[in-house]
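Shown here is one chain on its own, the form predicted on its own, set out as structure tokens.
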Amino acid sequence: MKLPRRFFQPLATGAPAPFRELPVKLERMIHFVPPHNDKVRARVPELAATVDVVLGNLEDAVPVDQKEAARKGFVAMAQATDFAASGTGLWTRINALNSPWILDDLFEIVSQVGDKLDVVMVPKVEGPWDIHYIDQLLAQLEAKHGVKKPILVHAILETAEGVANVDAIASASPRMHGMSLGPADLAASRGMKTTRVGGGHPDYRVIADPTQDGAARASAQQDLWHYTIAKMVDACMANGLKAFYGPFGDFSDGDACEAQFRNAFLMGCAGAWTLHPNQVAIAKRVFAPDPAEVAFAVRIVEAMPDGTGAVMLDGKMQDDATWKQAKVIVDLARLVAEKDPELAKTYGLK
């Protein structure tokens, strides 16, 4: 545990000081990249004007044999395109830890494209030690590189023991971004009986208690997922991080797709993975509040400009807590309209 005082130095001589705030960032959708596609990388520089944040893929659907063509990838996808002009995030997902693969990920990334890099995503974190170790070698060397920003974490839920510790994962480091779920391998991990990437099962329901008549009793598919986004959503948020749902896997499907995405957008998320371009126009509408609520919220925080006291809008009480849920809303609208000038139209903000 590091203690209070401590918590915001550099972890190493020379490295940049720990942000106290994350920077303010839409971040609707992280799109994922395999850079050891030539193909696909040499669309990068289009696609980074339509998405918030590229994502250069070296961990789970990399061939073996593809990981330094992948990793070699990435600096070159990260050299060639202005990121930031676009407002786009950079991310890479490292491989895991365990795997030999990890430290060269690391070592040249940051040595070579480490000032272009704003978060490094670590799969399979069960517990604060991975954090620790991260943030430590990100330190180390983000001061032999003279990186100037520091690099931030995020963590993906994949393993029941990553769930059990999740607090102590978000506050782990100042280096921490957010979390994403990641549905597929905490399945496997936990002993879940389902082969399919996020999304509902149809075998999982809740039935209606027999009629007296006999009559068919009414059934209801129910969220595998709803249980682990709460307590991801809940620790992210005492520690001022951002939650995501990660990947969804049936392309074919995106009434699904957007159901699950919106789920997660109401319990809290901020965004979600985008595996293939469909899913792409899915988190824009889905991450992005209603025109009709984010109107509603407009008058609440104009009726009670400094949230305190109660009034009476369309027959309904408003107090200073729906003024902080209001001021969700309109904060997330505000951030979505200046990335997207059609919807700022939609929302009509000042």
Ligand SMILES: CC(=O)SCCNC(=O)CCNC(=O)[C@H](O)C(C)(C)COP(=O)(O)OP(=O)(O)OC[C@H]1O[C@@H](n2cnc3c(N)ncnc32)[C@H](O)[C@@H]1OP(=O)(O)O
Contents of the next structure:
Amino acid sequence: MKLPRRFFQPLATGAPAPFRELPVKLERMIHFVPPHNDKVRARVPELAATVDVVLGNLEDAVPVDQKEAARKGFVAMAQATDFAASGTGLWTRINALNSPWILDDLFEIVSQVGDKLDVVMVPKVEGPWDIHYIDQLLAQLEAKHGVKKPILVHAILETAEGVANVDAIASASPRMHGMSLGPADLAASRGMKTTRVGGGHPDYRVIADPTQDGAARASAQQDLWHYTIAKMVDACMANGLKAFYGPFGDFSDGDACEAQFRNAFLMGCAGAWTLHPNQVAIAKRVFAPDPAEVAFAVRIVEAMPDGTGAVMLDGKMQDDATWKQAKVIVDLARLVAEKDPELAKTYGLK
Ligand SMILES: CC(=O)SCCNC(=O)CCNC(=O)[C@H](O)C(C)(C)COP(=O)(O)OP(=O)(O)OC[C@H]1O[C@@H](n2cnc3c(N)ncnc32)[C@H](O)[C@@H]1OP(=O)(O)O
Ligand SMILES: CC(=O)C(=O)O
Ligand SMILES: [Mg+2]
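Counterpart to the form predicted on its own, namely the form predicted together with the ligand:
Zooming out: every chain and molecule, the one shown earlier first.
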């Protein structure tokens, strides 16, 4: 373990100092773009104004014979669009550490658009050693190419070993931005018996005891991802990082996508991935607090201006802890309101 005072030192001479605190940003959705698809890439300037993060995906879902085209497409889209103008994050998902593409992914992207890149998403992270490797390599590349702002790292939690090491991954580097749940690879890695990309499974249920009259037994579907999301959120929040739900693969089932996103939001996640344009509105709806909840949270904060004591509101006890809960909601509402004039009016925050 490094001494705390060495934790924040740059890992290469000339690399920018790591952030002490994460930049405060609204990241309701990480929108995945296939950069080898010319038609979709041409729409990125227009798309960038409508989402919080645009991610150029180089890993899974890009065919092997398109890997180089995807990388070049990403560089082209990064050069063609002023993402910062709309406050939109620019991320890429690089290929896995054991793949033949990872070095060229990082060398070409950091050398050509390193100053525009906010976050590198690293797939299939197994333990802190993977983060240490990427951390060192990014520092060397930042120094070599004169990158001014540290490029952050976001890990995908999608292997059984990664889940077992989630706390050590979260605390591996000050470059860590956060983590996303990768339900497809994780299901395969764990030997789960599902072909779905995220969401529930109708066969994962609990059933009530039989009754003497032989009536039909009540049964309810359970959440396959509850344990992993909770574990990821705790590891992230304990280290000042952000947790995200990942992909929802059934584009035709908006209701199920919304339910999955909402569970993640309630559990502490900041956002989710959007793979298709029809998931963007769902993420906007879900990852912003409910106006009635915001109004009540404002009343809690106003009832205890210094955040201490105990008061009653509508028959419900409020104290220092509920003040903190209210603050989470009000702070998020303010962040959303800065970007969304309609919701700003609805929230009516001063
Ligand atoms: C498990 C994991 O690793 S998940 C992460 C990896 N997967 C991905 O990144 C997938 C990202 N999404 C995609 O590549 C595409 O959505 C696909 C290939 C899956 C489906 O694309 P299509 O068959 O074109 O879907 P569909 O016909 O419904 O698209 C409707 C329109 O939205 C466009 N579109 C589709 N996906 C996207 C996207 N991610 N971003 C922007 N536009 C998109 C299509 O080009 C199409 O435009 P058009 O109406 O002008 O023709
Ligand atoms: C998100 C991702 O990569 C997965 O589910 O495998
Ligand atoms: Mg995956």
